[in-house]
Amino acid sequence: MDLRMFVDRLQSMGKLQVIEREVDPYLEMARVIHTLGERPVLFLCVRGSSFPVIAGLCSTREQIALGLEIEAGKLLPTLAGALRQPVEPQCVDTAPCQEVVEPDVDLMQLPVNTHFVEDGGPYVTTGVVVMGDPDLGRNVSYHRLQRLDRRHFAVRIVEGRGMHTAWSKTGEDLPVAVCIGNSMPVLLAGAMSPAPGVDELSIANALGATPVVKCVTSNLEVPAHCEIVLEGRLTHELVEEGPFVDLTETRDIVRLQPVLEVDCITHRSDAIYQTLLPGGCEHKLLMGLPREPSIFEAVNEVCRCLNVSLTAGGGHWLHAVVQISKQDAVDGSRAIGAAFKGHSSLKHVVVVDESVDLFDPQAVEWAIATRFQADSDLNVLHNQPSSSLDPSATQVPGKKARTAKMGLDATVKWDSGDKQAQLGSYEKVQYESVELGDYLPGPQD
């Protein structure tokens, strides 16, 4: 299902709202957006671009789950199995990706938004870029764009990732293409990060069939059915980025950042423009949910991982909940580790049984007041690689940010002693149900 067949769907089922009067991609779009509080909308006139506009395609984990064609509580468990059985996508001859093909290029013709006053520019915020690293071949991945004129983008890639790798490697422009308007499966595994060397189309492929086309100008692939493509160089002239609004709501700092250089735009006959909200639901849940798998994977390596949550307090990125079967004592301790292990830029974690939900608050809150001591179930690691999203991290430019990090052990206690009677201590009593109306006085005459 692509992004066109998804909104069509969204549209039969009532949940697309479509908005015909004409708005300006510079503030207005995104405060419409926000008011709408990032529900499926559709722009049909936008100031200055014949593009109509898509948002809030991926703002719920029900959304996300529709756009699979799978029930929200398969989410975790489909895309673990995407990132351990990638799917080889089939190459095709014609796409419809390449129904137009623009060589003499022009950016302002898309409807890219500024969001804020203080933006450093325009932003394309749901580019999903496809390069090929030297050595290890393909790899897909979001970087957000700063537009700066008629052909290029300021590109933030982020240091020690594949793109910023790659880029490094050569002292020559690195052939990029940026793919706008993607369907569910390449929208998620362009933000997963499997192991090097491992192609994120062929994880979207193995979530839902996506076939290639070569591009235009490059031998890159690119999946054939998004919208928009921008095909171009990643050239080392730098230039300063930012400020940008990320996950964590706050402002990201200036930074210098490579250029990118478009060579030659294809698109749809009737190419829709995606966009979605910095800080916003979709931004963070588009970008932390497919990082659960990665988690989930590296826990299970040392126990038994039944469930895992990036919260949405820490940005769906910053912050996770596992959930384990313990089996062992130290298990609790185990998952702490794997889990920081699985996604990089994780800060704080906290590890629950299976008898708490760890999708509501208050019962992981609950757990650490029942479950956890300070003094024996807390890890904390010194001066560890960080996310540059945290603004209390140790940022210097051109460097991995770094942080400390903390893990919380609340889950069950026990010793060598009777471990049912232990765990009996910390289960949560439960009231019987009574039927009210045999209490209650009933209708007055």
Ligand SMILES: Cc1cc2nc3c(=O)[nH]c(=O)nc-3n(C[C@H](O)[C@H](O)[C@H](O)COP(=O)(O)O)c2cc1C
Contents of the next structure:
Amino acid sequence: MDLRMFVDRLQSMGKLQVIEREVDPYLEMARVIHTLGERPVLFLCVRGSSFPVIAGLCSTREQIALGLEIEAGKLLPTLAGALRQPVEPQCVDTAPCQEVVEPDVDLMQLPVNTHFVEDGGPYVTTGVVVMGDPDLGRNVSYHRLQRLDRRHFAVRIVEGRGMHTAWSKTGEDLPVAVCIGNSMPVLLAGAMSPAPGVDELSIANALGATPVVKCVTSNLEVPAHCEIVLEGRLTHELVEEGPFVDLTETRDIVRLQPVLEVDCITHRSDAIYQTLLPGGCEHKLLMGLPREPSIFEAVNEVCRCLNVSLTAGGGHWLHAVVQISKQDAVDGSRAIGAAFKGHSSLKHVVVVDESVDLFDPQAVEWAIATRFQADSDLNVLHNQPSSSLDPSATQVPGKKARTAKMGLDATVKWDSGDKQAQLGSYEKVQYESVELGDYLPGPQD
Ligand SMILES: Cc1cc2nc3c(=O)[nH]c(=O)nc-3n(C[C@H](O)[C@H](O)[C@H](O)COP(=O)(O)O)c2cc1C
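Now that the form predicted alone has been shown, please provide the structure of the form predicted together with the named molecule.
Then the entire complex follows, led off by the chain already shown.
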């Protein structure tokens, strides 16, 4: 199901808000999306652009699951399965994303949003960028793009990740293709960070058929059914990028970042431009949800992992709850170490047992209150590589930021004595319910 089929599906289910009056991409559109609580919205008339704009497609786990045509409870195993067994996509000769080819590039025709007055400029926020690493092959990742003029963007490339590695080792311009308006499989796979050399478009194709087509100006292949493709080159010219509000809802700092020069725009004849709110729930979920299977796989290597949740309060990025079936006294501590390996930006993790609902913050806090002792169950790691998005981390120009990390083992504990008797003292009691009609007056009484 490509983006427009998903939009149609949402509309037929009564879940799509359509706005017909003209809306300005400068500040106004972001404010409307936010005021609507990021539910799916289609803007038909956008000031200064002929492209309609869609937002809010990935703002809940349920909607993401709908876009994959699965139940929400199946998200983690489905993503983990595709990560484990990617399927190479078929390459086609003609594609909807190339119905219109525009070599005379004018980025001003795109409805690129400015979200806050203080922003460094208008930003493309849903750009899934395809490039080829000279040694590792195709890599796909999101990059925020700050529009500079008719042909140029400043591109944020996080240090140490696939794009940064490829760009750092090529002295020449690096061909890239920015895909906007993608299917759910591409939106999720683009946010994954599989082992080096594993192709994210093959992961997308394992999640749902994702044929690819060769670009007009390079040998890169892009999802044939996306809406808009910006073909170009990541140069070695550096400019100031930012400020930009990122997923912690705080302003990321201004850095020197490379310039992307666009050589050609291709798009569907009636293309829809996709946007999302920086720092909004869609941004957070798209970042975090595709990392849950990586943590799940890593923890499963050291003990039995049942589920993983990157929680909303940590921006679905910095905080996780890991649920395990504890077999060995040290499984909680093992799970902490593995979770940090599974997601290098993770800062704090809580490990709980199967009896604790990891999606309920109050239940997780109860597990910490009743199963955790700070002098024996707390793992603190010093001076670790971290997310650049945490304003309290130590920023190192041109390198990964540094942080302290903390893991809380909030699982039940037992020693060499009677294990069953010890476990019993941790169990939460349950009241039995009664039939209230036996106790309360009825309507006629
Ligand atoms: C909405 C969204 C925006 C993102 N913006 C950026 C960005 O501006 N720069 C960046 O380096 N990563 C960004 N990311 C994260 C990368 O896409 C992600 O880390 C990717 O999986 C890296 O893959 P790699 O390790 O295979 O290179 C963003 C992710 C999402 C979902």
